[in-house]
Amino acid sequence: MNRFKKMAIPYLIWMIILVLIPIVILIIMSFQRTKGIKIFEGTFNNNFKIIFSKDVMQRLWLSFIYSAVVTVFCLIIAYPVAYIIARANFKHRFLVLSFLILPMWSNTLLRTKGIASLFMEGNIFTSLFEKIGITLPTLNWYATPMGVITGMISMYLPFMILPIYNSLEKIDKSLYDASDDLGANAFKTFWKVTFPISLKGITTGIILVFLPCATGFGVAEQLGENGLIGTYIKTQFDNEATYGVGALVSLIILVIIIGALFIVGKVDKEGETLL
């Protein structure tokens, strides 16, 4: 046992260097007004009043609205897809699932750029059809709520499908037989057996979709939305004079993420839905 503890020492060192020390730096910077990461040269500043400013509150609220809408639509789409794949009686189910989660293996920026280009005038589809004399209507969804939500759904949908599928696929088939023997119809079997057992996957999927939507900036920014809290943090770190504000808002987001991971740990202690 002691030998395994010694093997964990390198990982502990890396965690201290790459996680603990940066968090400590953020905490110190959040109480300072500093140009760049000069934590020992900054002056004390009460950045906490910025948190309750109208701009930050509006961005937090908008981020919450976008994230909630995207999460709900991802759940509505992902659950039937995961259910059909998990209950289907055909071989190579994993291959079908792989096609659904294949976008996760490609570069996020390139995918977002591709989706954003489809919402602009003169995209590749309209251009191709114009060459053969067919004029297609342009969506013009770029930098609109519809375009941002649609783009986010397409980006984060695999993160909802995978944990739900894993939870459904691990259900013991004898439970369905028992429910059938007891006279339950298909709907009652789903409501009393399938859905309660799949709640672990649903909870994990909701967190995996909601958190990136609420805290990230890359996807929304590429889709033309610059009013979210993630973009605000990026803007603060783009300006050396406001590193302290960016650090403080980042810490608040970090606390939210840690809280969400704590919930996942309580709901899914074995990590079954992520395996």
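Heads up, when I say rigid core I mean the largest set of C-alphas that superpose within 1.5 Å between the two forms. Numbering follows the first chain given and starts at 1. Because the structure is a prediction, the values reported are computed rather than measured. First, how it differs from the form predicted together with the partner chain.
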Given for the second form:
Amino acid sequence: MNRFKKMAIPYLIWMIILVLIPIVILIIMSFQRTKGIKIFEGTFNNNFKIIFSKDVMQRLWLSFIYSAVVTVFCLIIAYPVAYIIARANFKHRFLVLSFLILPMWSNTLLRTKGIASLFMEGNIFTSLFEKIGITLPTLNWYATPMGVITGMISMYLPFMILPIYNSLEKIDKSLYDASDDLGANAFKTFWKVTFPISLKGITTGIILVFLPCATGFGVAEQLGENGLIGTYIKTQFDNEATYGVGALVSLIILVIIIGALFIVGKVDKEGETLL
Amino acid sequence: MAKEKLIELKNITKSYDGEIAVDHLNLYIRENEFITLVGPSGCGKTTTLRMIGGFETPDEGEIIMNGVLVNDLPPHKRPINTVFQRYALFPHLNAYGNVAFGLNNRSLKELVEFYTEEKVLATIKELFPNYQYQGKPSGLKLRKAINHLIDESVKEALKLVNLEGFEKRKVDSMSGGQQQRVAIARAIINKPKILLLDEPLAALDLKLRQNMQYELKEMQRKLGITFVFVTHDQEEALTMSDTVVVMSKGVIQQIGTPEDIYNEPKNSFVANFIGESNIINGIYKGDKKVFFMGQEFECVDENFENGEEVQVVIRPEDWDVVPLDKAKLIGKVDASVFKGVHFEHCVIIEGKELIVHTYEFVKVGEQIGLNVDPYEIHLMKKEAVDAEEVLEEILNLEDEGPNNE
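Would you mind giving the form predicted together with the partner chain, to go alongside the form predicted on its own above?
Every component of the complex follows; first up is the chain already shown.
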């Protein structure tokens, strides 16, 4: 036991420097109004007033709605895909999976910009088809909810597919035989065996998609949406005078995330979901 | 007593990727029978079981159940349940949920049929003494009565496998033996006509396995259902079965009672696989006499021609150790191992090794006199393959372990 404790020391130091101390600074800063990170020089200021302003509340709400819609659509699309690959009999399952995951390997910024450009006039498809005399209608989805949600779905879909595929792939094939043996047809087997066992993968997928959607700003901004909470936090930190406000909003989101993970931990005692 | 044929396999052939797993197999299973398919791994016993269960369809041949061809009937439509090799319990359900799974899959109508209408109506009366109805009871009351009956069945099934009070336990927190029992309870609660057991004891330790052997046999007697048991363990097969089917390379080598299989093996494979054997080449001299190892012995077999080459099977424990002057065979003890109940001597006579089980201790290197009673000598037709080759093959197969996949 002692040896394990010693081996944990580097990680402990790492956690203290990069997680604990920043959070403490964040907490202190959230009560101040300073220029830049000057912890003990700023004046105490009640940032809560700004937090409960209409603007921030609207952004929180919009972020929540967007993330919820994106998560639901990701789930609807990802589950059948993961299911088909996991149950398929062909040898190169992993290769097929890789093709779905492949976009993840390219630069996020570039990818988002690319998607955004498809929603605008004069994109690569319309100009190509114009050359051969076909006029394609432009989607004109840039900076519309439709475009933002579609872009976000394409961005986060792999994060939903992978954990669900993992949980489905791990199911012992003999369970399907057993279910069949015990009188369940294919439909019943899915709802009474496959789906309940894959719930852990679904939970992981939801966490992996919902959280970055709700708190990130890069993807949304590239798609023309500046009204989300992530953008707000970023703006506060861009502007030296409002670090305190940014810190407070970040803290609130942090509390929400920790709360969500705490609930997941309560439900899933073995912690398998987050693995 | 004559029992009816419950299921019949006619000329069944099944191959995977061109490799034949089961080759023109003919077998019938009678009601209330404990039948065991035994053989080394890869002999086709599990494939045969899976075809009976409906998990595989035969390439050729017919599976007939109660006079109906059922080749393509899916498992959930057969009156058969299976206890799987690694139990295949549902990890998301507790013991209760696993056992109730089969009954919960049935429709209300099927369940009323399953429990009989009188019993369901009686249960309604018992649960709701003041409930009045005309004609048929309401669906809700019916459902409640059925749920009550299912609850009773589950508890009864768990009690039968000695798992009372384990209803709420998660299956992964149970020991191998307990999971095994849950798997059995989950299958028998459906009152199948046939229960298939695919090496269910392979994962248990020796003591537990021996206990379960007796318990399974007892359970089969009590429930009166047909058990089809698959194992690679010949001792298990002999202990539990009414009928033993010895298989090798997709072909049935011999079908018979445990006594028949042990005492009258049809060929050297069976003789070697079921228990230990000394197989010696000999010549039938006619008139219940056989000549081997330079001596003439009396025997009881007579279905051979005069001068025909035969194989003589003598079980290690059938040798009698006698004083040298009374012995027909005299050899030298090459090695000796104490086995607990008996000694196992390896005796060399004229370059041929014999295994002898006896209670007497003989020093290694000393001479030993052997005799054998006429009824202990079993003769088999001479085969093209050499007995030693077959033995080697069995040893190789056993090295691969009990896994049949």
